[in-house]
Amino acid sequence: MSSVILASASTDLARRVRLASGDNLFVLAPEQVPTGPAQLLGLSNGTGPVQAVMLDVTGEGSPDGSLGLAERFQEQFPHIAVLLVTDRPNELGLSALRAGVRDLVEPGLPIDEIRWVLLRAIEANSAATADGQKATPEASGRVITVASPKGGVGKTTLATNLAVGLAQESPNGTVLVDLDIQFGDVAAALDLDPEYTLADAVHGAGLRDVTGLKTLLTKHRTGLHVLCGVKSPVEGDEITAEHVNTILGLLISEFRYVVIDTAPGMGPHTLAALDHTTDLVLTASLDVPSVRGLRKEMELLDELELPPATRHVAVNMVDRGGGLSLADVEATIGRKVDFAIPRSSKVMASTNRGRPILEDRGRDKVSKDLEQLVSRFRPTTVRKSGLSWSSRHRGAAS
């Protein structure tokens, strides 16, 4: 059986689904799941073509989200089968109905019955399909944005290193797109004397195609493909948030892992990008102005239900002496941070070589802290000797 995507928290509901769907099983928490079908597709890149989609909506919450999310699926991938787990069948029957959804599934049910539920509901679906609904290719990258509401937290030096990790798993899978318009300085970063970048990118082939686009982009030497920021500020003036969306759907259909660095705010192009992407790298230093500036940002992007609903919060040049501890941090934005990069000279020392840390992969704790910030990204899957969950399934909030 194709692959098969599970919201749920319940890791009893995960087994059973596990062993009726072989080893193809993506298990993630409600709360991780993203507002958009695409989001929640590029989040289980890696285990196969996705045919079924089950959503857990057992208790008394409300379903409005997972219905939403059914119709979608219904408008924009229809040869995807949406599966609701739901103690209250009569009560959602009708409504799930009307959005799309394929069948119910009581949350109670033995293995036996979920194996033929599953493969009722895509084989319909795939009859339904054949008979005339147009299917839609699935969108393969994942995209990580990185963002910050200040300047000079270092997320240019967190993009890069991230960028760089995923290209040492993927080297010709993995793109990194500078999209700090005006002042962007990853090809500084990355040692790299681009020929073209993203000014030429919305001029000729590079909007038409992504084998056009692709002629653009700038080699590194781990294999990570670079679409380098603008030469001067001037021409940062041409680019549109519209040119941002067309090249990055162009690069998510070619790559499986699309690393967004962005200007600090939320400019349009940064909104741009937020279209398309399945996690945000929320980063922040460990100063008043730069914590206060993470609340309101995480506070606006609540405020316009923007995706994604994973959210990954890094803190910044971690140190003691500065007067502010991470539980001063957590209690300002009223979550908590998922990584503490430490203050650290190896850091200044490798962006000025233009070297990122995780090139060379050494054993300090900043090296350790970063290779664990790519690891999050990693395609995470449940095998048959087990479920596998990541950390951000347990601990990372919407």
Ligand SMILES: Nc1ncnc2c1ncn2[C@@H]1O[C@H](COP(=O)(O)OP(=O)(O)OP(=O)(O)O)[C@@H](O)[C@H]1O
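Rigid core (definition): largest C-alpha set, two forms, superposition within 1.5 Å. Computed from a predicted model, the values in this text were never measured in an experiment. Positions refer to the first chain, counted from 1. First, how it differs from the form predicted together with the ligand.
F183: CA moves less than 2 Å between the two forms after rigid-core fitting. The Cα position of A327 differs by less than 2 Å between the two forms after fitting on the rigid core.
Relative to the superposed core, E75 shifts its CA atom by 2 Å or more between the two forms.
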Contents of the next structure:
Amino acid sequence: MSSVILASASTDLARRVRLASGDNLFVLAPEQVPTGPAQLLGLSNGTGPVQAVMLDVTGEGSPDGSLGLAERFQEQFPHIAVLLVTDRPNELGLSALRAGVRDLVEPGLPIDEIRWVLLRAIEANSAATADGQKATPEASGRVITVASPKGGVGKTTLATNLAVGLAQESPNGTVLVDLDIQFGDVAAALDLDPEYTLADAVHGAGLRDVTGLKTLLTKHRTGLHVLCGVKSPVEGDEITAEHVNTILGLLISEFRYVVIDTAPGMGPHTLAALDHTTDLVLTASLDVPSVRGLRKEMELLDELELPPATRHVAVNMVDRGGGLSLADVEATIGRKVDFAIPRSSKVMASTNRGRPILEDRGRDKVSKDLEQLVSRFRPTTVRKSGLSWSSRHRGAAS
Ligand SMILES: Nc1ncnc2c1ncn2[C@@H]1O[C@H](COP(=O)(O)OP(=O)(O)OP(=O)(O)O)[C@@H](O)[C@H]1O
Ligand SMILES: [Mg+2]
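Moving from the form predicted on its own, what structure would you give for the form predicted together with the ligand?
And the full complex, kicking off with our chain again.
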């Protein structure tokens, strides 16, 4: 069986769960449990891939902290089954179900029954996550990098709309990083006045742990978290690819969606981001230099030994005026165009106002096309809920 995390003060329960899980167990006291799933998984690092988390709320105390954690697991790591150990199944059943708890476990359960309950929960969870999203880290944590060979083609526009769109589904699970190190303008595109920027993140607490780094993020009005770019190009000089590597590693451990805006071309910071990227949105505008650049960039990417990322081609500022068609683009790059975003004065107005188009869910074409881009990354999960109280008296909760 894969690893199990148990949060409980009971050494007897820990002994039984250890035997039930074939010694693949990480135990911690309830008061040591962090509020974030990623931090909890970080603590158990080294015990192998975690498939189940058991939270013991036996007794009279409030289960709210554990239910909140279960909810965040469901949102950020849906492939991990959360079970609640409780002697109050009738009282807690409904709120546990709502929080995404997979099963309730009676505290005195014998070893063989615990084993069975764990296997059943893990199995049911995989089946449910397989319905709408793959039970892999790829599904639960996506790192989406928006890049282009040429400047001014709409990277920031796409990255900010993508991030705002994903934040509507997962406000606390989405972070946008401005990796246009010298001339980043994500803050302006979102009308943010950040207290801290990437320049602060490469000093002190920012690089040590994700808790420190999170204090340097700016919260957008949609709930989206943003690591804003430096305020002057000079500040960008001290940011290295290694810094980028560390920062992204920390953010990935905490956020379900990490969206990255980049500078034009394939500079060292963008290459560092590509090492973490699960989805690369390659952007070009509908003109010959941009499309040629895109083809060269794709050839370069083929030559580089980078971790595999799914490529999505987005052609922006599509209109009929320039004499180039999407079919011409496809013939030049030798693959299909995934997204075509029309040229629209609404986009420029939204940039100037600092309010991404998708904040207002319009019915016009450009809003719909941007929404389609977001849906590519948004899982459509149909959760099969199956909650029962696993005890010697099965059915007692019903
Ligand atoms: N579909 C569109 N229709 C009309 N204008 C657009 C469209 N997409 C982007 N723009 C405008 O083009 C300008 C450049 O866009 P954006 O800043 O997103 O490009 P970029 O690739 O990030 O540029 P840079 O390489 O300089 O960072 C902005 O003023 C933006 O409003
Ligand atoms: Mg930009």
